[in-house]
Every structure is written in C-alpha cells, then in structure tokens.
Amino acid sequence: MDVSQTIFEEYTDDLGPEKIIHIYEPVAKLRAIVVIDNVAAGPAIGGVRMAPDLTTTEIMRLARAMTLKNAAAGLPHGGGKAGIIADPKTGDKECLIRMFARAIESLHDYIPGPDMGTDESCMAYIFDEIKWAVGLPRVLGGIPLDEIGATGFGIAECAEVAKEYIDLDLNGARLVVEGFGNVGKNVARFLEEKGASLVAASDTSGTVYNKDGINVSGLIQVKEEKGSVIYYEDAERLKTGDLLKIPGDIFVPAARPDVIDERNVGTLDTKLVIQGANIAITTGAEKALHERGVLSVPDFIANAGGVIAAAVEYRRGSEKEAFSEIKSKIRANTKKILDKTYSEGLYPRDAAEMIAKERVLSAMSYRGCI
C-alpha cells in the first residue's frame, strides 16, 4: 500500500472528506491543496493557509476541524480548508493568491477565508477574481476578522466560562501565548482586559518572558514594527522552545499543529489550556493533560470566533452582530461540553466531538447522505 492510500484510509470516515483537490500551475509555480470535508449543513467555510511545508494530511485534519467547529457553533456551513505551499513572505504573494483563486472558481461549495499566512488583503484578491470570500476589508463590505480579533475575543470568552470549572480567577492569572500572531496578540489583548497578566509570548524567532508581566500593547507594537517579539526590551529573551517550561495559569497555543504532543506535554506547567490554533495538541497529549487535572478546551470549541464572524459576514451581518454571536455561541458551547465532560467522566475532546458529530450526522440525514 502506498503512502497516499494509507493517509486516505486513516483520515477518511463516514463524514468525509468529500473532495481532495491538488492544484499545480508550473509557470506561476503554484502548488496548493483544497479539502472540502463535509457540506451537509451548507457550503464549507475554511481558511486559506500559506506555508512552505504544508501537507495533504495537515489540510485534511484542518478541514475536519472546520466541519466540527461549524457544526458545534450551529452554523449553516460545512467544513473545508485550503493550503498554498509557499513562503507567505514571498514577493509573488498576490500573483499566487490570484492564481489560486482562479483555480478554485469551480468549487462553489467552498468559501475561502483568512488563515495563517493570509489576511484581509489576500481575501480581497480572491474576491476580485471569483466574487466570493469572507474576512474581507471593510471597504469591500467585509468584517476584517484579524483586525477586530474575532478569534481572540472568542478565546477570552471561552476562558470566562472554563475558569469556573477549575476555580481559576482571571484577575491576575498568568498568561502564556505560543505564537504571537493575529490570534495570539488578540487573545493577550482581550484577556488583559479581563485582568490576566501576559508573562510570556513566543514566535518563530524566540520567546520573551517577564514574571511581573508584559505590556500587551507595547509587545504588539514591537511585533508590528520589528517583526518579532524578541525585540521587546522589558523582558528576558529565551529560545522559542523554552516557552513550554514557563509556569503560568493559562496557556494558549496559537500557531502550528501538534505543538504539544506526548513527548513535551509533561513540561507544560499550567492550569488551563485554550487551543487558539486548530489541531494544536495531539489527542494523546490532551488525554495526558486531563489525567493530571489540567483542563484543555478543544480547538473547534475555543477558537470558533473567526468562523462565527465569517458566517455573519457571509449573510451580510454587522460587526456588532458578529461579536454578539461569538460571545453567546462560544460561552454556551464551552459550558455544554464541560458539563458533559465532568458529569459523564469524559475527555473534553470526546464530549465535544459527540455533540458536533451528532449535528453533522443530523444534517446529513436530511441531505440523503446516510
């Protein structure tokens, strides 16, 4: 059996994926992957990720996370994901994005949005080419998801609910953020407003740490002006990998997949993990955390703020509506899965998947899929 067949069998089931598309344009050197996992509830919404080391497996896993995320949030959308295999800092970025847009023009059941390596401008290029995308700039009638911090806002609301299950006071809680990008910086901003103190943050260049707290707005300014958190002066500079060793109360992984796995989960010193990135923690690591009393809220529950706002934008709603829906949906879903977790003795992910999959299967029954 070849590798592609093994991957296909491992990551396919009764829910999907429905389509796996590989795109290659030799002249523009465009290589991309699109996975439409499930559209029983409606057209799939999912971000366009851009990184040089993306794989089909990663995009398939992310697409499934979007199916579960949209279902858990009660959105009339299925899940999908796309990946452009390129350095997001390339000078040909606009050309690649536009070429990608033309390549997916026939995929009417997939609605692209921003993700790691892409932003509102990228969605504007896609919209210009094919006339649909979400996370658009305001000038085009969109809700700029990264600018308003939709995902970060939702994670902060998730923390408000989760803290009650582990007797954690957000006022003075020590926050550690892995990946101080579009999601990470907004998580820090919104949690700081709730009283939390950012003590450490990382990006690909390194980690900064100050046990007495880091000024979030100052760190954001340094990141935007100089490109990395390591240039922040009022903090100790450490290696990127040192972040996991820093003690805190809330840990938010907000970058690439599988940052926490079975090999390093034992070094993580925290009370609460809120997954800001999709598939940020392996299933085995999640179980290990739960066994030692660390609450880890699954990705598709905690970080649904961005796609909830995207769905509001898709139906031509306002930013005010988006924030209201993010707050109500994420608070309700977090409470529902944690009530189920602790009342039935389940792992949080198992409880969340039960709820989300039940909704997907229900939608499929009306579409003649089962």
Given for the second form:
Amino acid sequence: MDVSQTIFEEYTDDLGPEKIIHIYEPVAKLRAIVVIDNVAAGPAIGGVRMAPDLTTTEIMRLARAMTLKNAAAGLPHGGGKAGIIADPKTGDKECLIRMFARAIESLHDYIPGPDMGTDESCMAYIFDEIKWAVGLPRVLGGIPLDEIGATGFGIAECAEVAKEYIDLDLNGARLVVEGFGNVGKNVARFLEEKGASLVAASDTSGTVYNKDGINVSGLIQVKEEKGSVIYYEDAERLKTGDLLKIPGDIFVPAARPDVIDERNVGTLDTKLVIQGANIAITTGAEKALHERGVLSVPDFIANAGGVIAAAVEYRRGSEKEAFSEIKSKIRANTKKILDKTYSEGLYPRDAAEMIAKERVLSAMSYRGCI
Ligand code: NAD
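Now that you have shown the form predicted on its own, what about the form predicted in complex with nicotinamide-adenine-dinucleotide (NAD)?
Everything in the complex follows now, all chains and molecules, and the chain you saw is the first one.
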C-alpha cells in the first residue's frame, strides 16, 4: 500500500490530522516533520522536538496529544507538533532551526514552541526569521517556560489534587523521576516544596538512588554543571533502566514516549503516576496500572503547564498570570477527570479524552464545509 494511503486509512479520524508536512532542505540537510492535527479552536500550538530518531507516527501522536491538551485546558488553540530529525547537540543547530523556520513560514495555523531538544534560544531564532513563536526569552517579551518550570509546576499541582483520590500524603512521599531535564528537575523542585522526598532520578547516562532522599537543588546543580545526574555523590549509581524497579510513592516519567509498556509495567512499584512526558505510557500499561489500583493521570491533563503559559504569552499576558492560570486550570481539570473516572467507573484516560474530545467537536461544529 502507498504511504499516503496507509496514513489516510490508519491514522486519520474524526478530529484529524489536518496536515502532515515533510520538509527536506538538501543544502543544510534539514529533515523535519510538521503535523497540524486540528485547528477548530484556534491556531495550533505545539513544540518543536529535535532528536535523531523521530518518526512521522510519533509526531502525529504528539500532535493529537496537543489537540486534546489544549482543548482540555480550555485554550483558544488547536494542536500540532513538529520534529527536526537531528542530534540536538549538533554544531549546526542554529542553522537547522533557522532553515526550519523559513520552511514553515507559510503555515500560519501553527505556532511553534520549545520541546525536547529545543529551548528559548531556538524559539528566538524562529521568531527572528518569521516573527511568531512562543516560549521566547524574556528579553523578547516571552515567558521562558523551562526557566520558570511551568510544566513541572503544573505537575506538582496535579499531584496535590490526585493524592486525595488514593489517600496519599505528599509529606514524605517518595518521588521517582525518569528524565531529569527541564520537566523532571522542576517537578522535583516543586514537589519537594510540597513535602515530597526525591529518592531517585535518571537521565540517558544512568540513575541515582538514595532511599533517604536526594537534595534537589544539589542534583540540579550537578546536572547543569556536569551534564548528568550520575555525578551526584550522595547516592547509589545504577543503569538508566534500573529506575523502573525503584520503589516509591509517586512516579513521574519525564523523558520519552512509550517508556512504560505492557512488558515492564509490572516492575513499577508506586501508588501514583503523574505523566510528565507526552505519551510516556502505552494504553495497555495504563489499564494494567488502573487494575492494580495505581492512579495514573494522563499526560495531556498533567503536563499542560507549559502550553498554558505559552497561550498566556501569545496573548501578551504576564508570568504571574501564567502561574495563576496553570494552577487553577490544572487543579480544576484533574478534579474533573478524576471525579468522572471514579463516579462512572472509567479509566482516567477515557474520562479525560471524553471531556477533551467533546470540546474539540463542539468547536468543530462551527466550521463550514465549503
Ligand atoms: P529535556 O530534553 O530537557 O529532558 C529530557 C531528559 O530525559 C534529559 O535529561 C535526558 O537525558 C533524559 N532522557 C532521555 N531519554 C531517557 C531515558 N530513556 N531514560 C531516562 N532519561 C532519559 O526535555 P523536557 O523538556 O524535560 O521534556 C521531557 C518530556 O516532557 C518530553 O516528552 C516532552 O515532550 C514533555 N513535555 C515537556 C514540556 C516542557 O515544558 N518542557 C511540556 C510538556 C511535555
């Protein structure tokens, strides 16, 4: 079967995706994918990811997650995502980002933001080229999402609401974080403020574990200065994959998609999962967790902090407004989906998708067909 036929038959549904664009620029060797999933509620906001192993289906799934996330958060934006297929440590990064910006100049319904492998500086290069992007540095009027820890802040607020449904005390709760990057380190920082104790964290080089607790600001300093958590001294060093076997109360996946699947979900020893990374857990693994009584809050509810701040930036709001909106929207949404989950006997993802899809379909009902 032809590739486009496969995409139309297997990957499109009543929401989208509306556009799938493959970009190849032969001089700079730029290879990129943009997926605009749905724009019924407004122009799509979604991050630009940079990694060497990105695929079209990954970007499509991430774009759908953005449609649902933006709808669930009640933002006037649809969902999209972009991926630049390259090593984010490449020396040509600025050039690739600028070429990418020029290539998307005609896509007026896609607003790029930072994601894995890109940051505020990358958004500044895009802004310089085409005059629109979110997650910009402060000096360009932006709300630097990663610097303020917008997503991590929202995940900590989500945890504080979710704990009520499983009778978990945040004070002294053991926190395990997979992927100690922008999201992971800020989750650790904000949950530590709420009384939790970080016992383990990982990155691509390994895992550090101390059952008596790891000092979060110390670990952030080590990661920033030396490049990996494994150089933190007051902890046991393990392999990256060993993190999943470490017992805890709260587990936050904040690295890559599909890290928890049907094969390894049984090793996870936790009470509450707050999904920091997008599509970090397969649907089957989520269901297995639910059957075991482990509450897992879906990605597009828990990690909406960054995009809520981006939407505030897009309408020229302040950092203070961003924090207040993240707090109120994420707390209200978490409560809404968990009330529905437990009162109607649903899986959390099904409850969340029902609420989000209803909003997208309602926005779509105003679109003309000619
Ligand atoms: P980042 O690049 O800053 O950090 C990712 C971290 O994960 C790095 O420390 C990396 O070493 C580590 N990592 C990668 N693969 C790993 C693996 N297999 N095991 C353990 N660690 C691994 O990225 P980020 O901005 O923190 O984003 C992390 C995830 O959260 C992504 O899935 C992203 O889409 C999602 N997300 C980010 C934001 C945001 O505001 N930054 C918002 C919503 C969702």
